[in-house]
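The data below hold one chain only, encoded as structure tokens and taken in the form predicted on its own.
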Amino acid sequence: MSKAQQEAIKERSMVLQKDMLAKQFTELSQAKELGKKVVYTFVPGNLTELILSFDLLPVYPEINALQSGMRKKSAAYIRDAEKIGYSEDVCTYVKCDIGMMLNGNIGPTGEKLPEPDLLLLSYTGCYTFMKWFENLERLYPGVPVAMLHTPYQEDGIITQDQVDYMVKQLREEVIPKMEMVSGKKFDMDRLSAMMENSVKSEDLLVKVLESAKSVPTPIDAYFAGVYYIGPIFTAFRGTSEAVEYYQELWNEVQQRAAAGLGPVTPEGELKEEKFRLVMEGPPNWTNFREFWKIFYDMGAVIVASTYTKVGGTYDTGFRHDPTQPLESLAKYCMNCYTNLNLPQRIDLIENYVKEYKADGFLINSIKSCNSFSAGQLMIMREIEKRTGVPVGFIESDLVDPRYFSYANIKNRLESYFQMLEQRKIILAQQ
């Protein structure tokens, strides 16, 4: 183990997050014994503060799937789901989740996950979520289902009618079912107090992500970024633990920036920043370290990514509002990346390329994820036209190892980085 790896393991923010996640899965495994009720829901547009205000425990199926992918468990789960009729074209998160349930619902940490007491479908731009929950409803007959439908930002603006529509659903559909399942009355003051913690965490996360505007950047905003977003996009937004984590993370990032240090990676610290990239699309989870290492070996770092906005576009200005908790939840759902229209996504990426001084724009197109993959070729052409930076395109999948070709991806990236290098030489001569 290298010195850089030892230092990374000792960083307090990493220890804090590991302890937070371990505590979460242990609590879930003991939920029934502790008398806790469980809500299955999704990351984009999640209602974490509302769930926690009822003392309910959230479970995120796509988090279980990606964790299973990183632990090399997803291939077998996907095969089992396909054996009972799930097509190869179905989102591999879904098949991994279904396969996990078929094998005893043992979570990625090896602890059995509890069955849901409520299925909460917060729909934000991904139609697959609706079909996924139809299947969960069949797997767990009799479990109540609450749906929060989020209007798509077709015109690129959030109207008061849309906010009112969502608040009405919260009041008449979601909250009554949470009250029924939890046996507790809704407490607006408690929800508001939790959102004060949300704002603190959101402020700190944005500072961390925007530190990548520095040259060199002290962080990687894609591979490392998926760890940074973990607590705020899942079960900890609105908690004091999340605030503590993000404060510690921000302290560490400031120290690295002040010392002019590059990001810490599994292979060690990135000593020389050769290429700065903006990345579109989720990462591949089954070969996550090998994927990251290709970039590390070529001196490439991701300074901004769209995937780290799938659970909220805080860097464009949104914050939860403790003075209007329900309205705030509505606006949060509508501001998730997968709920933005294509012109909004292009504008966001264009700003990233320019503000973060990127040398190029790269898309990792996911075979089974239409929410991200739809429109990506058009996005790529438009970004090339608007910014002039070289664009690249690679393909993999979320948690299906059959669709990760290391040699193919490495060859494509090597050609892409050669193009970036030639462009740098030409620009330097002008």
Contents of the next structure:
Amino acid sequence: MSKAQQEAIKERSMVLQKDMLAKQFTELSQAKELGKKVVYTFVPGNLTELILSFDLLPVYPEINALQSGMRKKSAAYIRDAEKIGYSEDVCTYVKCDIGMMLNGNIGPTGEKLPEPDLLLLSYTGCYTFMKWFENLERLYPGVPVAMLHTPYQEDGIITQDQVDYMVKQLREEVIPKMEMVSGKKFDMDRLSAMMENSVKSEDLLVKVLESAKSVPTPIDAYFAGVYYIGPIFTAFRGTSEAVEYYQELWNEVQQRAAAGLGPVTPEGELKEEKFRLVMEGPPNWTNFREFWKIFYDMGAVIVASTYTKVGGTYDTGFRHDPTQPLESLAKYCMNCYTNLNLPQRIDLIENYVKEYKADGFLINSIKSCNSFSAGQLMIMREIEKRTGVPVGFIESDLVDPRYFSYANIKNRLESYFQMLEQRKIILAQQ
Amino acid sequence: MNRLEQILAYCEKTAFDLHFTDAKKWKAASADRVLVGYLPIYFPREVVHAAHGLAVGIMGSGDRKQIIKGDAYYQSYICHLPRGVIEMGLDDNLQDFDGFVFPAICDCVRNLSGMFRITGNGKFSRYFDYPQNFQKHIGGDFYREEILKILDDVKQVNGVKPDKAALNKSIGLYNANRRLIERIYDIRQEYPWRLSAVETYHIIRAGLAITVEEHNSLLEEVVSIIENNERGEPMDNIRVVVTGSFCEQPPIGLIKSVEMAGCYIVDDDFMLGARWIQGDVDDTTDSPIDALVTAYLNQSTFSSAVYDVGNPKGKRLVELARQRKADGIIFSAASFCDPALLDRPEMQKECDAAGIPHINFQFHENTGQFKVIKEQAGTFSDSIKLWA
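What would the structure be for the form predicted together with the partner chain, rather than the form predicted on its own?
What follows is the whole complex; the chain from before opens it.
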């Protein structure tokens, strides 16, 4: 195979996103020289519009960790964290991040990432986030921490007292620290204006994701979906660049749908859609391309996924509200996927299986992510019971390559696809 | 059998009665009584008590129950406690419980709360979210709402809404309970041979499955006996604090192994919930719920479940070790316990800075082999005795 053939096929939206990210990381590498202040924070429950409204630059340690995984750097970083006492059992994102820091904090573009001026602990849907930033607070002594505690949707609803609790924290804990670090006063009008852009991006993202209801689907909502959510889940929500990206993406998806084309894979367009799947759980990043290839080689496409909702469940109707910016940030945080209770998660997946006409439901269970993984076997049973589709279960890890067993996963998936094939034949005969 | 031995035998039996026979017997005596099971770590039992209820600690199945169904609900890389709890829920262990409370301590317990909603155990299943903001008008307001939800849940079952006097009375009883437990720890600090760590564990754990009145009575007797009578003989042991076992409980064999290896356990976090509030909660106010809220915000002990920026738990652990005149610290955490294991490196650094020796190991609640742990603890003890 020639070098040109080996390179992934890229659409214009992909190039656009690549440029956005390159610009972002260049800006980060020059932050100190440019006098820009830097905020470390998380993807689920991120407060990007608020951060940007103070002209602060956000850094997302999870994104750094997954990028390290994709660049085959994570194994060494994890080993270094384990050498200083972190257990083999704990979250590998945390260990990868700490290992990266121990090795000079070199970011995805090969440039050094700036140290934080503020640690914004947006504690949404993952208990480990709190432990992670407690550790970072010790590793960056003197850097202020702003804690935003997001209540869990224990009853499957968001109550007014929960919203009040979060808004009070935003007003009295988060915003004052951002003012202190940035030297700027909070500007509600600026935040509100950004949210108008957020809504436009959110509308477009939902259209893109819901295009997978078509048979055949013009997109893969997991392997390609993780790219689609990039700008809106990270540093760009609320910006005009994000709106431009999602408009471009939506245009491309519409064109593909009109032409009856399947999803774009790294080796070109998927020619035949054989299996439509709903996927639960994050992907493995260390062997992402190999993992994806197992699917598209078998004609399997992911039509809906829960991972693409960790940074917001826009497809169930939530939108940022420019008329109530702080309240809507609170509701946004509480609506992220891992902040939903288990029955809500099951309901959501059941709807996906039905609305997206899925042939099966598959879980990629992550060894070091309790937030996702604890309870997944019950989710699997419930989905099988409610929908009747065959369910599958594979195991890997986020960024620890020791827990990605290619042969094992391939064997399991091939057996699973055979089962789906058989079922299709039986259903066709009935 | 003398009186202390009778008490110890009763406590051992009750602590590991996974059918909670005494608690169920108590409930059966009156129609308006409710049983509320709660998971580790802390839960303000006072509010359930005041509403004619008994809050029963469900600390896992340990090594006392074979797990069959539970393993079908949890992957191998999830800690052991939830699989034992779901097994108990699917079997008849938790029959007659009216509700369950899942304190916000980690993602596994959080998701288990949803699993109980699906299995339909009890009449209610409540995730009990603690504030991680400790200002009274922010985190305090939120926490008050969480407590009121529990009171509503219980009222739905038995129609009882406790008044101020009932709540203050309950607060007073649990104040006495914590004082007595602390008294036992204080006596053991001076005379650790009079009551072993295993015996202490049994006594405190039994208190999670019986009424506070009965437990207080037993504790008073134990205090009186060990305060005034010599028992056992001093050994050439080192003094250690064990930390990291606040949720999934270590098997008794592990605690025994550490003791037999030459370590007096002078403090620990095994039954942390029973000792969570440091000092008394005000039981004389017009707003007892607020008193509980204030106590949680200002008098909580340190724990991996609580956000600690501004009051780091490593420093508080060192302070505890010094207060207990401990020679060393043993980090003993359940496998796959993110909160405990992610705290460990930074806490160890604090120990190093303070010159306190430490070792660490991991366990499952049903670990059956203790040889390695005993050797490790024995070497730790010897090294301190010989060279410290």
